[in-house]
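Have a look below at one chain only, the form predicted on its own, in structure tokens format.
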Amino acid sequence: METVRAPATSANLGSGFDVFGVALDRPADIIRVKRADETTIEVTGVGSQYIPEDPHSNVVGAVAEALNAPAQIQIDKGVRPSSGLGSSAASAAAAAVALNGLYDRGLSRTELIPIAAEGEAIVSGEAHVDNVAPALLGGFTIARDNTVTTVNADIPLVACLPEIAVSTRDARRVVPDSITMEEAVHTVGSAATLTVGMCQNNPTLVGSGMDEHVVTPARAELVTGYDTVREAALTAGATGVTVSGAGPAILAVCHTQKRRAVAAAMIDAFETVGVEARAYQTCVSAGATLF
């Protein structure tokens, strides 16, 4: 038997749509796999009632098929589905690492990325690597032209998750088809600033580099109270705030001493608009880990 913990992730980080991702210290999925003649899946944990156990409809079933590694698979969900925190990517990454080890396939973490991405495509409709890459490799990841670059950054974060759901498919539908040259220049500048901030472990630069005027405003419309929560986080000391992935989770960057205050402010702000929420005081962390 193999047991793997795979972290939640946050993709895009504002200025890096379909390119940037980070692994989060918490929450996480735990997956246990045992050799079998055919794949079976059992799901427990947060939101498990919404996750199919049919291997043909579950991300881990697709991973098992791609690796030709049938198994009894137990998924303990710590990352809520439809959260914007890479729930399907966490399960896919954990399954890829666990089954790769169980069957001695000998694939590297980088080689497992497209396999985990194909599994996640069952949920999102497309095989994007911006969540599975950090879930497998950890750190801050930059995915470009089938190449992934990783930075082992140390940045404090708060991920605030409201009790609402946003479909990844719906979140992709609202993304504009085109942008102006001014918007492109602004986004490139922000992305460069964020990348330097990650390399320097500088929360101020990372927060500044999250600023983006195309995808974020469109997806923010799907998150009840986004503007209120963003302003509350910035007032409490966050250096930058954006929609985490497809949403509805909201990601804030801050200095360590401000993290507790930012988390409390975000929860309180959601409450003012009638939405319950929880906040994870977290940081950029390692990827999937074998127990």
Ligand code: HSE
Contents of the next structure:
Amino acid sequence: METVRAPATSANLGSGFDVFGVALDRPADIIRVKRADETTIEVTGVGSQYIPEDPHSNVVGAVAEALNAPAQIQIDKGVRPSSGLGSSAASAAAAAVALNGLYDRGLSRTELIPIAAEGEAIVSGEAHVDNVAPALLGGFTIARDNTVTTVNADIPLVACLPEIAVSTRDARRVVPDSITMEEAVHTVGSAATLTVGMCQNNPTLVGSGMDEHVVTPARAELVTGYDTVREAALTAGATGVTVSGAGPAILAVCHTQKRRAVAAAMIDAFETVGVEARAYQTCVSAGATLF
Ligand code: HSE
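Show the same protein again, this time as the form predicted in complex with the named molecule rather than the form predicted on its own.
Below, the chain from earlier opens the complete complex, with every other chain and molecule after it.
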């Protein structure tokens, strides 16, 4: 029997579409696996009613198949599906680590990335490593082609999750096909600024480096109240705000002493547009952990 906790993650961080990701210290999924002749899956926890238990339709079933590791698998969801907080990646990463341990496969965390990403493709239609990489490795991750670079960072964050759902498939349809040279130059400048901020544990640089004018505005349209919540977070002291992954969660960066106020301001702002929300006061954290 193996038990693994894998964290929520936030991908893109504005300027790093399909490249940047961070592990969050909360929320998280917990997975328990036991050897069995064939894979069975039981799902409990947040949003479990929306998650198929058929191993052929579940990210975790795909991971078990890829590792040739049939098991009785219990998933306790802490990361809500369709949240923009890497829900399927958390389950896929947890399963990859747990089954790798259960069957002594001996694969490294880096070797587990493509296996967990294939599982995630079942849900999103495409394999993206920008959520599974931080869920497995922790920290701030940069996924470029087939290579992932990791930086351990200590940055306070607020992830505010409204009671609306946005599917990754829908959020990818609204992404523009092309960008201008001016936009590309701005995005590269932001991404570089953000990366330096992560290396220096500097929330001001990280927040400023999230600024991006192509993908984020298109996706913000899918999140009721985005502009109102963004303004409220900035007024409360956030150094930067963006859509978390495919949304609808909104991610704010701030200094530690402002985190509580930023979280409260974001919840209140969602309330003014008639949307219930909860906020996780969190930070960049470790990846999947074996108990
Ligand atoms: N980078 C992806 C997106 C993350 O934003 O669409 C979802 O897996």
